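First comes one chain, alone, set out as structure tokens in the form predicted alone.
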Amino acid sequence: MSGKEGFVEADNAEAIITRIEHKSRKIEALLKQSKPVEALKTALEGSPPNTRDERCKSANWIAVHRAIMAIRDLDGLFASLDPEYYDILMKYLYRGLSTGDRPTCDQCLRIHERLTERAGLGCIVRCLADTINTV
């Protein structure tokens, strides 16, 4: 088995980017309505994109990053975020930390701390061990 099964390659990347752009518009609308938790949920839905195309991953990261940076109420976030999103959120937090951008890193560390308290160390291990579903 090749490990690439189920992934969409570059020839269909434009369709994925179109879906991500639609999702980004929805996220922006939610942020304008002061609904950052809903925006983050929307950003995490369908993530990571089912492709290895870096353009798609970057476009999706931009949408997720926008939502992550808008979160202020961490209690509200974890009160309404379904546990099914914990592992994927952790992946995006590590992507944010890898940017080296101070505001992004500060926000990602704040959320990381609370996410680890909520989801446990297994969330970190699963995130780091999953080399197939990369963000």
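In this text, the rigid core denotes the largest set of C-alpha atoms whose superposition between the two forms falls within 1.5 Å. Residue numbers count along the first chain shown, from 1. This structure is a prediction, so every number in the text was calculated from the model and none was measured. Compared with the form predicted together with the partner chain:
Put the two forms on the same core and the Cα of P49 is off by 2 Å or more between the two forms.
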Given for the second form:
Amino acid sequence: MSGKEGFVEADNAEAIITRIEHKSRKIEALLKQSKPVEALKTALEGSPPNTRDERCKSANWIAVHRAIMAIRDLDGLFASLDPEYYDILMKYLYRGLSTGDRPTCDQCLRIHERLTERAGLGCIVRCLADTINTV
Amino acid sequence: MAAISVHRFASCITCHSWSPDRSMVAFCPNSNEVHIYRLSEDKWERAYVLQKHDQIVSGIDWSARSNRIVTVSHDRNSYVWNMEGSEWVPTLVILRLNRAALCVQWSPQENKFAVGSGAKTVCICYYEPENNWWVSKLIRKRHNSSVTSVAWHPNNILLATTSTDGKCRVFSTFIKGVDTRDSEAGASVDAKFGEQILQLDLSHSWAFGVKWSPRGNTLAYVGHNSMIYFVDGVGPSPLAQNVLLRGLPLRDVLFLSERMAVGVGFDCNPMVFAADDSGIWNFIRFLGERKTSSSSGSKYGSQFSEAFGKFYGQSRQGTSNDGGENSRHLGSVHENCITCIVSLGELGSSSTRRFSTSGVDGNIVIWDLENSEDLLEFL
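Moving from the form predicted alone, what structure would you give for the form predicted together with the partner chain?
Every chain and every other molecule in the complex is listed next, the one we just looked at coming first.
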């Protein structure tokens, strides 16, 4: 990759980080109003799977993790979560499981079971098969 | 029931193909042999065994008009078998490959056949009467990985390929002296041999099983990421759609008409897809009936269920870890991954309601949509 393209990528990364910071504040506000599902949707929206910048991915994971851990009512979650979010949520659940942190894993497994019932094994296969758009 | 005939020929079948009059079936029982069975008085009898290959036969195609069989194998060779008297006589075709041949298909006019290989190349073979010899012409340096499937456009020139680099490509295979320029196919025929017409970069994982619709208007291929792709208007401005699958990935696909296709794969049950009036493709339903098993682990209906039971068993305390022994028995017609689907329609017809499937369980199943009224509107 040439120097110029690298610069553009870094510049782009700054913009993404700023967007994620803005998103995080919105998530906090939604959580204060006890709207955890809205918070999770906000966190999943505009996730940066295309970028290779690990800082962006980490920043967005922190936002999604915050929202995932706030989910209490799984029935309510899946009643209002649209199918278009299933694939990206599954990717973040696997990222959560890879942390090895006990409470995170417990929560991710709980959601994983329900999500698999809803979205089927295809959702898992797509998540595992995609090595380009990682979260 | 849409499956009208089920016969277990072997413990595993890599591929199969039918004789022009559908009275005989040739298949490879996961070995270096090709077995040909004939149906006589409702019983399948072994008629011929074709022994020439040294390794697993990965592709068989029986030409509909000229009654020739072409086979390709992991031994990197191909044979064209001609019926002479009461014997099948093989002619060796030197493919010039350094890796296994993986798939083969006769062109619609049966003057050429295409071979996909693990050597990242596609061989287009044609007959040279002067030398009494099949010549192999290679399309090189276009694929970044193994070619898993090849499919001929009805115009006898365009060839679609899928590869484990995740891409689907369309090539021109015009060969001087074999093909003529006066066909009605238009601009795409003007391209010279090996020219890439189109590259579709929709899948990020292996691509398998590519097919054209009967008139060649739509191209379909499957990805190992549980997706199936439909492409209209192959040319400068293709229009691609992808359909997400709920279940496991597919391995092969077949068009029954311009508006309906059947996908087969790891869910062991053919899946019907159809296009609505606006041309949007959707999953319609599974073709086979699946009996619901009482075992809690098998609610996912596949071999994965046992592993899943263990996975969740760890998250809940006090749940026993035995996933149930009956996970092998799925209650569907095929008991393992379906790898091959072949049309049983009339030659040159634009739709068919009959096709056959074979797979890792060694069954060859013939399906007929006669009693599936909900699907006949798409034919």
